[in-house]
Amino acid sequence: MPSVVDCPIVLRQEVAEGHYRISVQAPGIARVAKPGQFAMLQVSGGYAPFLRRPMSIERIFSDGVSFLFKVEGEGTRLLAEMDTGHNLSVHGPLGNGFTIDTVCDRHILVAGGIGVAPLPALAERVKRDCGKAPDVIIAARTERLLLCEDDFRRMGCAIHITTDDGSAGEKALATGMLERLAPDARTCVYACGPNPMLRAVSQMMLDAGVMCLVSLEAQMACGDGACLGCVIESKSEIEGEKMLRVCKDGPVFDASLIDWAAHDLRDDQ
């Protein structure tokens, strides 16, 4: 069950330009959290900004969790300025996490930019439950913005790096690297990143008959499914409803459920 807890910050570090990791002591949350879930963080003690900020859970430890985020506005700027010893109000864990199919022979994680945030915890869980670390594709605009490479290597993951400018790894898109790895029906693919990347990965895996789970990002006001501010369209009705809430029904979805064409129209507006 989710809870609201004041959690002391035990680690704060800038991991890349404008990207930060914060770890909090939260044994109760860590005990029940699953890879792919998120939390709503209170970034200010006052009324501005008023709403909590949704953050993917990056790692799950015995006594706490960590969050990895990019500074993009006032809320994340304030969060990045919090230091160790500060109490951070955390509402979580929330949403549905990744389902790991232990029958699959191979697991591939695909990360685009800050979309890498929920995947370290998933990699740890895949290794624990399946006895083998997954392959991980890390895509970024440039070498300076590559995230979590060392973390995945310490887990024993096979790392495949692509950058837009060719400054590290290969000059390619994540989808190009995924195609080269040739996932088949005995492979499970898990992806998080920009919507264009997720659309392309989802279509590739659908065409190849490969199970694919995607973790979506959305602006959220409540995190509990009440405000309906983070809805997406499904390809079919589920219990008479075609709209799915990223916070409550996700943020992890079977890629085949999502009406990506509707998202294309929305992005063009």
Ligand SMILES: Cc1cc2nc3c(=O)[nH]c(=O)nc-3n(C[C@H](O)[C@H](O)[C@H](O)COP(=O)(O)OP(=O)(O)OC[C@H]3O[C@@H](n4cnc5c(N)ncnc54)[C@H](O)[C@@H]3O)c2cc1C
Second form
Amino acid sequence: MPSVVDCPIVLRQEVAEGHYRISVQAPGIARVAKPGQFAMLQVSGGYAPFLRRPMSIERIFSDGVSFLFKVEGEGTRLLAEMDTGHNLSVHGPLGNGFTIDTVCDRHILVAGGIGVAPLPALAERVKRDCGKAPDVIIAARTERLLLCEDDFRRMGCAIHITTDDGSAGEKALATGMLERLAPDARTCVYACGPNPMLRAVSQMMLDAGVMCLVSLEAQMACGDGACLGCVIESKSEIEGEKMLRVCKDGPVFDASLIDWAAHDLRDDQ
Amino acid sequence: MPSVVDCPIVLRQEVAEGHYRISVQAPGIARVAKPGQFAMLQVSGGYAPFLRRPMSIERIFSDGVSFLFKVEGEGTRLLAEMDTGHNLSVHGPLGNGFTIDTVCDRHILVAGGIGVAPLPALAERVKRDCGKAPDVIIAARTERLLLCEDDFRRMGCAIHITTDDGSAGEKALATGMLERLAPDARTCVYACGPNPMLRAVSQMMLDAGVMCLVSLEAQMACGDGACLGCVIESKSEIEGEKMLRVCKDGPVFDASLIDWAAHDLRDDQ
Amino acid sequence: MSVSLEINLGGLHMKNPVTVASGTFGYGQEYDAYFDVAQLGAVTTKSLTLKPRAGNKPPRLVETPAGMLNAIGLQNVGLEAYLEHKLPFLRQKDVPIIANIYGHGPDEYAELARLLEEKGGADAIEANLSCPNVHDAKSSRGTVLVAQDPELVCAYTKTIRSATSLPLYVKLTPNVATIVEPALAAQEGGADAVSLINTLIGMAIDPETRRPRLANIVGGLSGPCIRPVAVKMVWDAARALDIPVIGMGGICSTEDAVQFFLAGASAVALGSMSFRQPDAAIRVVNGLADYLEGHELSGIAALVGGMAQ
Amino acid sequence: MSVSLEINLGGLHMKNPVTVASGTFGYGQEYDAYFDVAQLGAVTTKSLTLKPRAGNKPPRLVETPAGMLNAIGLQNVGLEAYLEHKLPFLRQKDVPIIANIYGHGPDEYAELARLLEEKGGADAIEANLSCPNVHDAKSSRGTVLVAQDPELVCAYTKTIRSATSLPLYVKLTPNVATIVEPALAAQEGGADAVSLINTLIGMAIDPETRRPRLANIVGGLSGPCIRPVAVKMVWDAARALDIPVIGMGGICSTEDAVQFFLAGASAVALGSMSFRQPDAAIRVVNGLADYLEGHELSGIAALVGGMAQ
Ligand SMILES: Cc1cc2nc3c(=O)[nH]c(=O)nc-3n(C[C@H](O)[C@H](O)[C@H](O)COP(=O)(O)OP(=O)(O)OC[C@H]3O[C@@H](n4cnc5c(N)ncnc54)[C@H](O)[C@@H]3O)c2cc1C
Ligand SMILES: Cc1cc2nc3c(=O)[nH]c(=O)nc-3n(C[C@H](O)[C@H](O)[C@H](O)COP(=O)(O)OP(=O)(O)OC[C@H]3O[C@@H](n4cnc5c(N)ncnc54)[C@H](O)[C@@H]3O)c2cc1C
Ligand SMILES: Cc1cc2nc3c(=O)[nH]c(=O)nc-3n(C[C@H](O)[C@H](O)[C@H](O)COP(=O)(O)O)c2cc1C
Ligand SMILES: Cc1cc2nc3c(=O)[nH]c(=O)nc-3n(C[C@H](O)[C@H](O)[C@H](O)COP(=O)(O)O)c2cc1C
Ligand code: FES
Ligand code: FES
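Same protein, different state: after the form predicted on its own, show the form predicted together with the ligand.
Full assembly next; the chain just shown is listed first.
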């Protein structure tokens, strides 16, 4: 069950230029949170910004959770200014989270840019549930923006790095690297990142008959499935609905469900 | 000339429950500021609260100024949360400030509650210009809310304390104490505090033929005399205007100018 | 002193004068995790249509200063699925249901009202004559919202009125020169109350892509930013009407709600604030009890229209 | 690349498309400390009336979420004192003056326009037909703002038009069902541009004292909170009109201004934002030059109405 709790910030780090990690003490949320779920964070005491900001849960600890975010606009700027000690109002955990198919032999996590955010928790859970740390592809624009590499390494993940400019790992896109890892029918791929990447990964995996889960983003107001603001179009109807709520029916979707053609590209990076 | 400057906060103190002092580094403003002037402080990076908050200049140092304020609502709450190092946008100095009539033998400052804010700077200036520290009446609800006592003492002021509950000084109103100090035609009285106090002090002094300056408050938007939002009614017209702008024509007024009968009492404490 | 928050809203008994605004609270169950919705005076549903509606294409939301624009486009499960899947949760709670309805033309509204009454799907009807995200009423002045045309408001209300004996509330738009005309028209048509205000029509453009932020281009503005407009319209309407006003538009706190009562609202609804604070409505219920007690008032009626001048 | 921000606004040459909103910039001199007002495209004055006006009783201001309500009530020095005391400062600056005027009935507007032209007190006239803080037009629907009645708008505009050869802008209210009707009426009456939007009517009540926060009870809502409403009205009007639109309402930044241009505004005015940031208008002038350069646009015209769909 989600709840709304004032949580003291216990850690705040600038992990890369314009990228921050904050950890909050939130035992109640930590107890029930699943990898891939998110929380709505209140970024301002005043009414501008009015709405909370959705943030993936990066890691789940015994007495709290962490968030990893990039400063995009006013809301994330305010969040970045919050220091340890400040009480952050956290509404969560929300959404469905990743379902780990333990029958799969191999698990590959694909992170594009800040899309890495929900994957550390997932990697930990895969390791626990499947007995083996997953492969992780970390794709970033440039070396400085590679996030969480050490965390994945510590968990024992096999790490595959690509950068747009070749400053670290391979000069390639995530898809190129994924192709080389040759996922097969007994592989499960989990991807989070910019829409063009997700679309390409989805298409590749669908064509190859590989199970693929993607974590999507959308503008959100409630996070609870009530406002119907965060929808995306699905290929098939679910309980008579063609419009899926990213907050409630997702944010993690089976890639085969998404109508990528209808998916509006205006927010794409 | 007023300006708008981002000023680092160099000191922040909780001086009494819900009462704070902040000092900012602002050499340009300090150079031109006069006692009784104020500044408009931006309390939020977002647009709620939208308007700046007017605050009297408490003291003027060589490289900055201080403000002393009481938390009233959202804006002052946000101000109280700002810590040293934060850049506070300061728009000032604004308003006319106190005119010190150096011909007077005696100067009495009357502070009611947080109305003490502009008086330390004034006391310092009176001492400098007239060669003698003024008398100061500090009126507060209770002992804990007596502000700036030590500061005035250090300047060598004669201090007269009254509290509503008798917890310090005399159990009396500021007017009672003022009466006892027996101001005469060669005295100048300067008062700042809640409207009922100002009205009473003004009436007493006008009746006694004593020169009296009062510092008023009003809801303000621009602080520059442009919006005409902060007006009060005057008894006589000044350049054809019956409506005086607290921000530009004041905030310090000769008590004889104010039409206390027309003065709306809804904001009175 | 124990205060009573009870009211009778045009025939509907409510244990307190606080409901939620249509479209901001789903069908109630969405907020079950945060508080017992039975503590509300009533639950108001998302607008229901006869058939399910997919709504507008995304993006449907954009944040604006102290508020937001939405262009959901009345996505809803339709009457049948509401009765089958959404109603049972609400009925198992002891809370009155205000079913908000939207139809093409007066007959569809009437049909919805009739069916809702017949199937026990509502304790009161709120007819949304003012959705800014769909445009299908025609008048001599071009395409307008029904609620912008007092004659249409009166005609629609009459038709719905004749189809149901449930309390009937008519929801109006603030996009009018004066709210008094459509409000009086609703009263004349037989409404038991008017709901004020729906969202203000607005839009936002992305300066980089140069595209509208909403796929629908225009949307409805809600949140604290519109509160002063809403209070004014409630004040105007309440003085002109004999029937009660349900006030809404930017209510975030008990103090905000009190403003609406003082302006003349008999009940209030929390909308967008539930997005920011899921239990906002119940906080206002509790806050009102404290306010009445603190001010030694025996009931809400003592506040309604009580602005001092 | 050097970009030009120059525009011609219904006959007025401006070095850039940025002015200030009437009533938020005094008579220009108030902001002299912060920047050289000659850098603006034009200075728009506080509404002028034939005789001095004392305005409403205080309190006249109250802050609201992301905005403010004002009920100044057109306090101003009157035409004579304007010409004598305020004009000299502006004339010593090389900046066009848009004199905003307010009158009782069309003839007073006409008289003001005539005198302003005769005495060289203005380079363009903006007729404020939409002040929410004074009510003196009568129509069949009761007391309304002139700008709420398209017939009155047309008639007033014609009368003022006949009294002056200066560019004539007509300022309209957002408190209408559709902005297109009064905007077309202004055009038909001979306006050279319309100014959109004046403040939205609103009010606020103090829950403790139960009194209205403004002595005038109601006031005009301005600031970023109303921006989405303003952009929508500019978009509607610009598509319907042949004459240019001056966009205003909540503009705080270059990005906000760009929204208005994309929606169809030919010029913009900064209002309440000057209170928060005295040099806001000049920041937008500079920001627009950067924006055009950054987007490789040669002039503002390339943006106007350029929203992609
Ligand atoms: C389920 C979910 C999980 C997310 N997890 C993370 C995360 O772990 N780390 C992280 O850095 N970001 C995450 N995001 C994106 C994050 O919510 C946005 O970056 C943030 O809301 C932007 O707020 P802002 O006020 O800074 O920017 P704004 O000024 O509101 O907008 C700046 C830019 O960000 C875009 N944006 C705004 N809101 C959203 C949104 N809700 N979703 C996507 N884009 C948006 C805007 O379109 C605009 O281009 C997540 C989004 C969702 C929906
Ligand atoms: C020239 C001037 C100098 C001032 N100097 C000081 C000072 O040195 N120290 C200090 O503590 N306060 C001072 N004030 C008052 C201070 O500006 C207000 O307390 C503050 O603006 C309240 O903001 P808020 O957001 O906290 O409260 P809000 O939520 O805006 O309002 C809370 C309460 O404060 C009242 N209030 C709001 N704004 C003003 C205002 N501009 N003037 C008077 N009352 C207001 C409201 O009516 C309300 O009752 C001064 C005011 C003026 C006009
Ligand atoms: C996301 C969203 C969806 C809405 N959907 C409806 C609706 O389906 N029917 C309706 O009558 N009003 C709808 N409204 C309007 C609200 O019921 C309410 O009138 C408006 O939001 C003003 O209240 P607020 O400012 O408290 O949100 C919706 C508002 C929002 C924000
Ligand atoms: C304090 C104040 C005074 C105003 N006075 C006038 C006026 O005298 N004449 C007029 O036409 N508009 C007046 N307006 C309206 C503004 O010119 C402008 O249309 C409105 O404020 C919207 O712009 P903004 O949101 O940028 O402030 C006034 C607005 C404010 C805030
Ligand atoms: S954010 Fe409200 S339904 Fe998803
Ligand atoms: S605050 Fe604008 S004139 Fe005084």
